[in-house]
Structure formats: structure tokens, C-alpha cells
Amino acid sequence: MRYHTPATFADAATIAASAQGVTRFLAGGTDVLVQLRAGSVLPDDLIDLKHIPEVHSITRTADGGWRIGVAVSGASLGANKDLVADWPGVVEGMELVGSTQVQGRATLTGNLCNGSPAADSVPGLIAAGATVTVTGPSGTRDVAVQDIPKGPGKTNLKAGEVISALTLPARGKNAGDAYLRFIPRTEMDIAVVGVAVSLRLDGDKVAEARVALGAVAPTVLLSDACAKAIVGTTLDAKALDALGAAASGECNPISDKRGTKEFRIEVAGVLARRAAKIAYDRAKGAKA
């Protein structure tokens, strides 16, 4: 195995583009190192991104959004009070990944690139309208987070490309988000269903909404039907029922040892209603 420590993302992309065989990037390492120890992945080239200066930073963008480095841990996200105030749903999704020890290393970008439809941080990012900057042999491009996953364990990144930053948009006023999941155990488990809701209010009415559903399809789903169910409403009982029905209707899950297809469909509707209510209350000023 060849171990690389590039000083820039351009260098990392150049190394990846010229590499032969299996290539892996190392940021937090909570997926790659487990795979290495298990022997399920044996990279020919391991490209360590932690030596690139900007990977550990959380900064405000010019328009009031957030730029998050690819090696920023879940623990660091939760410690940033301003980020938590803007995007509590994004942070709480990431804080559900693994144990306290794992939180010290696990990253949003790594969770995204692992390609799991049950990844806890991804629905919140998609509901937020987050984007990633992708660096490759031909330069950089910005991509919506929902366009990165391709299927279980797969992404749409091209050969030689690496995610070099993640950007959350400006939160704006009268807005809130939330993420909820169902797991068989009380903690440290994989989501059977996960739902994230982000919305903005005009008075008491929902003016904008984005709803993302996790673990109910090969990739996390951004549901237009769910958004349409609540936009223009005061999120009353009728709107919540319509949201629940839309969420269940969007699902195309599998049955496995953690839950049947029918169970996942039902739970998606329940969690969508609950997450929307939390997001609505936060938009009205309730503390996260």
C-alpha cells in the first residue's frame, strides 16, 4: 500500500487520477480504518487529506452560510454554537453517528462518501440544500449533496475526484430544521428510517420546505411530494396527515433483519410528521 500526504486538494486529485488499483481517501478514518482492519478493503493507494490546511476549519461564507472542512469531526460541529443555532438538524444528524469516541473523528463528508442510504447525516444535508466542492484533474465544480450518492456503497464522483469542502447555505430568518430516526436500540445503531425536514415560514404559514427520507430507497430521497404537502399551510393536523401520507408513498424500501418493508413505510410517515413539527417550532423561535 502506498501512503500519500498531499498538501493541497489539487495534489490529492493528481495522485488519485494517476493511481492504479483501489484508492481510498483518509479524513476522519472511521470507515476506511474499520474496513482495513476487517480486510474488506485493501487500498493500493491511501491518500491522507488531514495535512491540507483548510480541512479542519468551520467558517462563515460571505452570504452568511457555512463552509465546513472535510476533516471536521462531529464533535467539532456540535461545539460550534453558531452553527448549531443555524442548522440544528444537520448537527443532530451527525451527532447520531457512532459513539462519543467515534464523534471525535467521524466527518460529514466521510459519512456522505460511504454511500449508505441509512447515513444519519445525509438527510439533514439534503434537506438543508447543502452543496460540496469537488476537486478533480480538470479543476473544481460544485455539486448538490443529493447528487453525490449513487447507491449503497457508491457515489457519482468521477475517477480522480475528491470532495474538498462542504457548504451550507445561509439559514435566513423564520426558518428551522430537524432530523429524526428510528433504530431498534437506544443508541449506536443504523437507522431503519431517517427523516429530515427544513422549512421557512411567512407568518404562520410554511413558505418553503425540503424533506429528505433516509433508509427507504437505494439513496436518500429528496421528496417534492412531501414539500408540496405542507407548503402554504400552517402545519395543522390536515397538513401533517398529508405529509405523512406523502412520505410513506415515496418509500421504496427493502425488508431485512432490522425492519420489514411495510414497517419502514409506516415509520417514514410518522417521523416526517414529528420532524416537521420540530422544524416548525424551531422556525417560530423554539430552542434546538
Given for the second form:
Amino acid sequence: MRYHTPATFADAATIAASAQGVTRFLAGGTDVLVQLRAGSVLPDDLIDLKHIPEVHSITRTADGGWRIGVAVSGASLGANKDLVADWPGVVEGMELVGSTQVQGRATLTGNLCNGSPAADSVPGLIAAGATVTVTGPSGTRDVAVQDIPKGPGKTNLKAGEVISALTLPARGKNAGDAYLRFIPRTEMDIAVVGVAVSLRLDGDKVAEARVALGAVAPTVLLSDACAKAIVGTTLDAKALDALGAAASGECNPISDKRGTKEFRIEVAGVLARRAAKIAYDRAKGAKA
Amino acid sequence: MPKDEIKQTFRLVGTRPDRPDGLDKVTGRARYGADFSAPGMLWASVVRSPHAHARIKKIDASKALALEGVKAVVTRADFPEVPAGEYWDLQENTIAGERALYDGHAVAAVAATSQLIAHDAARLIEVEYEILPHVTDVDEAFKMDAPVIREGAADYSVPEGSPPNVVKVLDFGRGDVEAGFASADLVKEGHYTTEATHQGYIEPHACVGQLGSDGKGEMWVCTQGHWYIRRMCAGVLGIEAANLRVTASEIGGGFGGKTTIFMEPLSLALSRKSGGRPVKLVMSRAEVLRATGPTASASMDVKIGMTKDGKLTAATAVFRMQGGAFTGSPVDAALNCAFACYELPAVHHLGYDILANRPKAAAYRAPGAPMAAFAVENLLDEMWGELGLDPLDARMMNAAKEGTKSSYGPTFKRIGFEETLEAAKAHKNLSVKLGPNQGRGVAAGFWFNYNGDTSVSLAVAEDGTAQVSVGTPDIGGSRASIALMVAETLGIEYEDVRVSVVETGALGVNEPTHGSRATFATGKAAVEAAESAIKDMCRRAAKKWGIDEDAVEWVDGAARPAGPNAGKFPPLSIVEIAAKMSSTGGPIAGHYEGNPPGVGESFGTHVVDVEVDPETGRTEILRYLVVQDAGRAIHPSYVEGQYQGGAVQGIGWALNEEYVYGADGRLQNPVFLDYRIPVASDLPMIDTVIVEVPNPGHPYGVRGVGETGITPPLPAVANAIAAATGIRMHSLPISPSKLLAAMNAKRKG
Ligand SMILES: Cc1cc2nc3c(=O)[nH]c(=O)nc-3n(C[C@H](O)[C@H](O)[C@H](O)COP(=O)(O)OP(=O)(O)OC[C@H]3O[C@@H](n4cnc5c(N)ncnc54)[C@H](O)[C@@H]3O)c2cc1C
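Since the one above is the form predicted on its own, can you give the form predicted in complex with the partner chain too?
What follows is the whole complex; the chain from before opens it.
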């Protein structure tokens, strides 16, 4: 195994582009190192991104959004009060990842690029409308987060492409988001179902909404049907029922050791209703 | 509420001093299995079958052996032939012979100069398999046309024409069961299943083994019983037991799973083949889950009859249990414990020990009893509920007590089941009002407790302090409890007694810390050893005073003239006697070798409150009460720890833990991420009440508390869920998926 510590994303992309065998980027390593020790993925080239400047920083963008470095850990996200105030749902998704020890290392980008349909931070990012900047041998491009996952363990990044930053849009007024997952225990589990809702209110009415569903299909889903079910409503019982039905209707899950297909479909509806209520309350000013 | 015929108050017994191993453990100084190293040591890695059942056609290690740093590869061919029986089974489980019998079965092992090289080398060993049909489910394995795990494994108890994987049949009872059912007002039957669970100890198996061409060897190992390691390794390797010296490390949990061998002979065989260099072998979590001994999975039918007042008239149990690819599921203990809590005029038990393509079962805390309790206490609760009876009152009406002829044979001496029911009834948790979707469940449990071969030696040091050498590894605080009993007996301070777990070369044979026996048996042996040292010291005092040795008594750590001589001489303290030991006859010591009689059974009653999320089927434990008879709690903190630990393991078994096998017979969840033991945040503080009905068979009344506590939680949780939802779950675990499906079925009518 060759271990690289490039100083720029361009260098990282060049190394990755010329690598022949199994290649992995090393952010927090909480997937990469676990897979390595288990012998399930033995990289020939391991490209550590943590020596590149700015990867540990969280900054406000000119338009009031957020730029998050690719080595920012879950713990640092949670410690940034302004970010938490803007995007509590995104942060709570990331904070559900692992334990205190894992939180000290694990990153949003790593969670996204590991490609798990059950990744806890991804529904929140998709609901938020987050984008990533991709650096490759032929320059950089911006991509919506929902376009990165391809299937379990796979992304749409091409050989030699690396994510160089993650951007959250400006939150704006009267808005809130929330993420809920179902696990049989209270922590240290993989989501059986995960649902994120981000919405903006106009008075008591939902003006805009984005709903993302995790662990119910090969990739995290952004659901228009769910959004339609609540936009224009006050999130009354009828709207919540419609949301639940829409969420269940979007699911295309498998039965596995973590839960049955039927269970995932039903609970996706339950969590969509519950998450929407929390997001609604937050948009009304409730603190996370 | 001590109901005490023996002494009531003690200077030290019943207090809670710091444990002697505490500082080492909290500072990281304590040495666990993987912490041993030796000069010139090699590392081992094991090649395991990815198939549930496969013929091993060829093993080619040439590429591995060509790798720099690789020193030896062993396969079954490196082990001697041993006759059928315990050692053959252990050898076959240590390393597969003609066939791999389960996913994870060891096929070959390699030793190299580093752990990385060893793992790389293991990947280079090529094994050619012919995949055979497999069976992992207990009911499937019980069928006439199931894939046969091993011809000729059945013993004399199995009737002609039985299904081919049945290796043992148990059939016993007493009284006229049919008449009992005929006289009942309510008779019910139920079918129950439980999935296999693993003990889930945090420390994986680890050892360093060294064996020279002279046949002399040494081993450092994480185990509950190093004499078992010695005997079993010697049997599997064909060496003499006394030539193998085994030292037990500190132990990060065992719960029965470390009372046998799994990979230890591999390290010794590799050492022998690499010129006697020490070989270290540390299992990964996946290896622990795939290839060490979980408990059995069970399929059970229970039938119970009772009068309209709830008095039991008869009961029967038919249990089928698979304990992996070898004889040894705990179906016998399960049957013996099934109805042990109750007075029963007529009872019958039938049990089948069944082979399947799963790892060889090992003991797990009260082996078999939790499954039995799940079936029996579940049905009892349903029936008493139907009759409108209070679950504690109904149990009290039927409770086994002193003089009861137990369901499994013996007549109980002094036991404390009724006292646990009384204490549960009086506990504050019982008066908490429950809300919607909440339910309260009660269940009782039992374990025999055990004595076993025990050797202890005690010596008084020159300054009057005492050292105690024991052979039962300290898992739950036994050094503290033994030190308390010895200090109490000698009349010295707790801090002046040091208890050490010593290697096999230092004592006679000791059985492991199992069967809830260490505080009972090692404790009793240590007290006997102290008594004989006291006798020797009294003899020395008598000699000095020139009086008869029977005229000397031992009080408060000193010899005193007694009877007609009382007061004639000032007492001689242990410090004074010890200071003169050399000139008064040499070293002062005492020892005990035997199988200490006087075992006392332990009963428990648990009460749990749960809340079930009606939309997801998720069960939350709101509060949990353990009441159990300890006989006497020598160190109450460690008794409470056993109660809480048993409850927590039982809750995990009831709600989420299970071995999940795919259609290919491979274990799907060999990591703690998916093998879901409870995490701390899942649980409330477990409330405990220690009932003390002293065991007359122990000098301080000890019964043993390690196992009873895991028996009631399975049915207690199921009964609470039934109370919360109106649904009786007959199959464990009661996972959210299963419970939600059952609730939906009920809602649909
Ligand atoms: C004990 C434990 C518990 C866990 N619990 C959870 C949980 O509850 N929920 C959950 O979702 N996950 C969980 N995980 C998985 C893991 O912690 C998360 O997926 C984490 O967010 C991964 O981030 P990382 O920075 O450690 O990624 P790494 O391991 O460093 O990388 C992961 C993948 O992303 C790729 N990658 C990393 N950075 C980039 C980049 N900039 N550009 C392109 N590709 C990149 C790597 O090549 C690799 O394939 C758990 C892991 C452990 C060990």
C-alpha cells in the first residue's frame, strides 16, 4: 500500500488519476480504516486529504451559506453554534454517526462518498439542497449532493475525482430542518430508515419543502411526492397522512438483517410525519 | 430480611471495600489476554471456512510458506488421532478434518513474524471445497430428510428411527400427567422459539502458546478456567497435562463462553512446528461471533394445567435445541430448570439435542434456563392473566419452598423464592402507574448453582498478613469476596489479605469460574484453608503456654486460652505468632482440595415496565427490578453487578440479539454493529434488591448469584410487551419488525 499526503486537491486528483489498483481517499478514516482492518477493502493507494490547507475549516459564504472543509469532523460541526442554528437537521444527522470517538474523526464527505444508502448525514444534506465541489484532472465542477450516490458502495465520481468542499445554501427566514432515523437501539446502529425534511413557512403554511429518504432504496431519495404532500398546507393531520403515504409510496427497499421491506416502507411514513413536525416547529422558532 | 440460623452480623462480610484489582483495571495496568508477549514470539492467523458445510478437497499452503517471515502452517494433519468423545469433538472443532461444519470453522492456521504477515499468509492459503447441503435452523435440522451433519454421533438414548441429526434424547418426569391435566380447569399449550445468542464478552479470545519438541509447554490465555485449558489442550494435542503450564490473564468477560477451548491448541501446534517459538493468537470480533460458542437456538412446546384458582396440576415440556455441529446443546439443563420454581404434582420432560451447521455451543450463563423460562413463564403469565390473577400472588401460591419435591428430582432444602416474591411486591416500582402503550411484566427464574473441583492454598506471611492462592479467574469481583471471607475468618483486615489467581503449576485441579461457583466453592475452600492455618496457630500458642491445644480458641485475630485456662495468658496475635513462625515449626499455611458440599439454589423474581411505540414496534425499557436470593452478599456491590448484568444480557436476548443466517448458511451479522447487544443508553439503571436467605451449606451463607439473573428477563420482557400491546410474542427476539407486523395483524383483526 502506498500512502500519499498531497498538499493540494489538484495533486490529490493527479495521484488518484494515475493510480492503477484500489484507491481510497482518507478523510476521518472511520470507514476506510475499518474496512482495511476487516480485510474487506485493501487499498493499493491511500490518499490522505488532511494535509491540504482549509480542509478543517467551516466558513460563511458571501451569500450567507456555509462552506465546509472535507476533513471537518462531526464534533466540530456540532460545536459551531451558528451552523447548528441554521441547519440543525444537517448537524443532527451527522451527530448520529457513531460514538464520541467516531465523532472526533468522521466527516460529511466521507459519509457521502462511502456510498451507503443508510448514511445518516446524507438525507439532511439532500433536503438542505447542499452541493459539493468536485476537483478532477480536468478542473472543478459543482454537483448536487443527491447526484453523488450511485448505489450501495458506489458514487458517480469518476476516477481521479475528489470532493474539495461541501456547500450549504443560505438558510433564510422562517425555515427549519430535521432528521430522524429508526434504529432498534439508541445508538451505535445503522439506520433501518432515515428521513430528513427541510421546509420554509409563509405564515402557518408550508411554502417550500424538500424531503429525503434514507435506507429505503439503493440510494438516498429526494422525494417530490413528499414535498407536494405538504407544500401549501399547515401540516395538519390530513397533510401529515398524505406525507406519510407519499413517503411509504416512494420506498423501494430490501429485506435484510436490519429490517424487513414491509417494516421499512411503513416506518418511512411514520418518520416522515414526525420529522416534518419537528422541522415545522423549528421554522416557527423552536430550538434544536 | 435475613432468615438466619447462622451468624447475623459480621465485621467485614457484607461491606463494600474497593476491589483489589480495581486500580490495575482503571489505570490500564491489568494484563488481559492480548497483553502478553514473549521474546521471539510469532503471530498466528487462522483460515476459516466461508461455507456452512463443505468437503475439504485440498489445502495448498505453498504460496503462504513461500512468503518471507512465515514460519509454520498447520492443518488437521498436524494433530494426532484421538478416539471419539470429548477430545475428538474438541479437536474437530479446533480444526476441521474431512469437512468444514459451519461458516467460520477453522481449516488451517499460520504463524509468522508479524501479525500483518500472518494475515497476508492466511489469505494465500488455498483451500478447495466441495459445497455440501447445509442446515442451520433447529426445526429444519430435526427433519428426517435434513442434511446429515455426522453419522454415528447419536448416543444410546436415541431410539431407532429418530431424525438423523438427533444425538441425544432426554425423557423424564414424575406423577400422572394425564390425570393432572384431567383435573385441571384450564389447560393450555404453546409453541415458543428462541434464536441463538452470544455471550458478547468485550474481550476477544487471546493466547500465547509455546510448546517445545520435548513436549513441555506453556500458555498464557484469557479463560474462565486454566485447568480446563490444560486438560483439553493436552487431550487434543496428545501431550501430558502436567507438562503444560497454563496461566490465566485478567478476563474481560466470559459468561460461560470461556470455559472451553477454541483456538488455543492451534497456537501450541504452530509453536511446536516452528521450533518452540511462542505463538500469539488473538481473535477478531468476527471470529469470536462466527467460531466460538454461542448458546443454542430452541424450539419448545409447553403444556400446563391449572385449577380455576391458578394452582398448577400438571405440566409437560418438549424442547428441541441445536448446539451447533456437536453434541452439547443445553437441553438437559433447560428441561431441569423449566418448572423448578413451582410445586407440581405431575410433570414430564422430553428433550432433543440436535446437530446443525453452526458453531459448537458453549455455556452461556445458566445454560438453557433462559429459553425454558421464556416458554414456561410466558404461558403461565397468559393463563394466570386469563384467570384474572395477580402475577406475583399466583407465583406465591405455587412457589417451591423448603421441602418441595422439585420438578427435576431433589427435595429443596432452605430456599428463598417466596422471599423474592414478597420483596418484589413491596418494591416502589410496583406502585408506579403506567401510561398508554406501557405494560408491566413479571417472571421468575432459577439456577441450581454448583460446587466442582476446588483447590486453594493459604499462607501466613512473616508479618501476619495472608496470601491466598486460588485457581478460579476473577471475573466479577471474586478476589474481593474471598479476601473479605478470609479476613473475617482470620480476624485481620481486608487489606492484609492478598488473593492471587495462580497458574496450573501452583495448585491442584480447579474447575473454571462457572456454575456460579467461585464465591461459593473457592470461598468455602479458602475459609477451610484459613481454619486449618488457625488450627496450626492455636497449636503453636498452646505449646508456648504449655496447655492442651483444644483449650485454645481463635478470637479477633489472636489465639486465646479458653475454658478453665481463660485469662491465664495474654492473647497471642497473628502478628506475634507469625513473627516467630520459623522457630515454632516453620511456615504457617492451610490448604483445601475437594469438591465442597452444600450447594444452595438461587431463585429470582424480575419486574419490568416497558413502553412500545405503536407505530414502529420499538420497545423501550422504562424501569427494571431484579430481586434475587444471594444467600449472603459477601460484597453487595458485586452481587448487584451480577444482577444488573444478567438482566441486561437477558433484555438484549429478548429484544434484539440473534444469530442471523443467510440462505447460504453464512452468518450475516458477525460484528457488534449488527449483533445488537444493548448499549448503555438503551437502559435505565437496573434496580436491585438482594434477598438473603443464607445457605446452611456455606460458612457465610453464600448461594452463588451469577446465573439466575439472566433467566427471568426473557419472559419478563415478553410479558410486559403482552401487557402493553395485548400481543403474546412466542418467538425471540421481539424485534421492532416482528412486533410491528404482529400489531398490524391484530389491528387488521
Ligand atoms: C463505530 C462506527 C459507527 C458508525 N456509525 C455510523 C452511523 O451511525 N451512521 C452512519 O451513517 N455511518 C456510521 N459509521 C460510518 C462512518 O463513520 C461514516 O460513514 C463517516 O461519516 C465516514 O467519514 P470518514 O471521514 O471517516 O470517511 P473515510 O473513512 O475517511 O472515507 C470514506 C469513503 O469516502 C471516500 N472519501 C473521503 N473523502 C473523500 C473526498 N473528499 N472525495 C472523494 N471521496 C472521499 C473514501 O475514499 C472512502 O471511500 C460508523 C462507523 C463506525 C466505525
